[in-house]
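This document opens with one chain alone, in structure tokens, the form predicted on its own.
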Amino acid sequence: MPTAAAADALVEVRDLTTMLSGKAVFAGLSLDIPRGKVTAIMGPSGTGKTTLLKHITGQMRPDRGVLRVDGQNVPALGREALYALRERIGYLFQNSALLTDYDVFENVAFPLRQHARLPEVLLRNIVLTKLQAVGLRGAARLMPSELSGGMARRVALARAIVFDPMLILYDEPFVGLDPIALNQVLKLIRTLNRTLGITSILVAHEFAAVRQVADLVHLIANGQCVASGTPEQLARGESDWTRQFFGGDADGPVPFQYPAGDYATALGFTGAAA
């Protein structure tokens, strides 16, 4: 079900049905994700957050339904509409994903030198420009290695917003920070948000830290968005999904046992013990 919050959406998902070995990952996902505002895709392990986020950049065809970017229907894009669209659209990577033997002026160089011919020194410019932005600057000269976790983050990120894009997507931003390099990464986000107009989509599990950051909250699971909201209505939220989830219940909606076949015949007992 749509928000009603997201009058002007930069994305919209309509009846979105993805089948993956067999199984359903959505069956009939709609949501709307609002122009200039920080949104948090959330849910269960497995319900297909980042899988949404392939959607969105074209990674992925859905089987059925409409996935909206700015007006055009991604799924329906031709190769050269599709490469123009992701042109607009910044991907964190929960991992960061540095070049390891490039140093840090050039990880964040890379996208510009591949699509397009700038001068050297407005190349240099536009590099230095975004690295400020992230507060590393200082470190261009620097190796990725030689790099802590957030910082590497902070790099990655710069990367992201090279090309000045409208969208921004964070595949689990917070993974793996300590609470310094995590308020560091927050501040980034809600700044940049808010400096540049990006639109920012963010995929976590940490509730803490989204509640921090974020404007809107989906819950998706079962294949559905079940819950929308601001972060504080969600934790207030008296369902049976928003309970379990954000409650950290082991039982509820979400079964703790994957689905199976009969446990006794599973071990081998045909019959009662003697």
The other form holds:
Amino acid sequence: MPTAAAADALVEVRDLTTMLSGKAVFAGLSLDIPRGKVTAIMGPSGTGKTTLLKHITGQMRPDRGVLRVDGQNVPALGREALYALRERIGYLFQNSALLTDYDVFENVAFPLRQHARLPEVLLRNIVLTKLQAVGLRGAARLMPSELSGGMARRVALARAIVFDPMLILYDEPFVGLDPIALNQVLKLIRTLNRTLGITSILVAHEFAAVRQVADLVHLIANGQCVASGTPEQLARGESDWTRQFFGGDADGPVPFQYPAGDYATALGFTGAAA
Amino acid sequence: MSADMKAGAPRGGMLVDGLAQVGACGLFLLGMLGAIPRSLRHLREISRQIWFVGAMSLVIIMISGLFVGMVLALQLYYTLSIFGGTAALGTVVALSLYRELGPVITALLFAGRAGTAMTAEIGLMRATDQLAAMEMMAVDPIAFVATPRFLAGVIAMPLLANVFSMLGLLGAHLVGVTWLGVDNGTFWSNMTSNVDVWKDIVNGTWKALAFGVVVSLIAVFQGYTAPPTSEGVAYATTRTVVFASIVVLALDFVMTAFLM
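Let's compare: the form predicted on its own is above, so bring in the form predicted together with its partner chain.
The complete assembly is shown below, putting the previous chain first.
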């Protein structure tokens, strides 16, 4: 569902169709991610939110459709062009995905060491600046195994912004965080967006948290974008989808029961019905 | 469907799956070879891996080589004494070690010590999204993770096999000369006059190099393609040892037939 901000969209998705194991994950999905805003992608579990992030970064190719990031059609990009694009994108993994052989400093320095030939002093200053931004400059020499979940996520965030990307993708950034760590991550997302103007895409289930940072929410279900708007607009629940999802109803357009045969037959009560 | 057809179906499936695995492994090897120029930018990573798979395997290789040489000397002394040929002990031990036992046993130990470590490490890197994170940082995991480990294995194996054989000779000398009383001069002079550097030692080193290629390839491939679960990594590690051992023994026969 294209929004009014389509003209200034950093990410444009048009008629995206993806089949996985014979099941349509996306069936003509269309949406826009406006430049410089925080956009949340929400939807029931298994609806393809992380798959969408993988399409945006070219980790997975759709079966059909167009997906443009900053004007480039990602599925059509070759390896070199894709890697060049990825250098401008930060990705925060659900499990942080820190390199376990390296300490915090080297994890954040990793992209710089691979792609930029910087003097060690400059590299050190950039890394410390990013670690200071996430409040972990003092943890620079700790190993990933010594970090809490919230700290690991902040280190991963420092690594994701080390190249000052145009776009950051957050995959379930609030899962498993205590209230303090959750607020820290929320504050960081908002600060990065406001101070650096980084476009952010947020995949999350926690509407209360999303409400605090997102400018726009896309609700995905049944392979399509079924609702878009500000968090306040969606919270009003003007459609069955938004009413069920944001109201937390067990049953509705998204059925509670996984498709199955007749219940009475499964229990062996076929004779009782007759 | 008849019982025969039912029984035949899985066998056909396994054959096709097996061929598909071999094909995928071949393509993976081509991918790694193509990534060598990019991997050479990561010399620090390659030398770190040589340290892990080579230097860290030295202790087990040296101890095993010493004992294999000692056992070999005991057994061969007994056999040669039947024919009154104990003077040839040094020669027979050296030929056995350099031509056969050194490369083969080193490869089997290498698969168990370094191969499993490579598979488990890469498998866990996939399971914890570290490889995906590298992809997202525009770093090719084949060039940064797979190829350096493969090259390290290929470089380390011939060196380890020669260390194994040298320690084996030392063990044989300890048993044959010091314990069983074979003349020291006869032991060394017969050996040096009958063992040819090119035909025996260099051919043995070629074997070790070939074993290094197959063991490292199998270990890295199994880790890279392991399902991202604890069970998947465990199976992949087991497969590394089983496949590498079978391939090494089969390849040994083929190479020996050609190099004889």
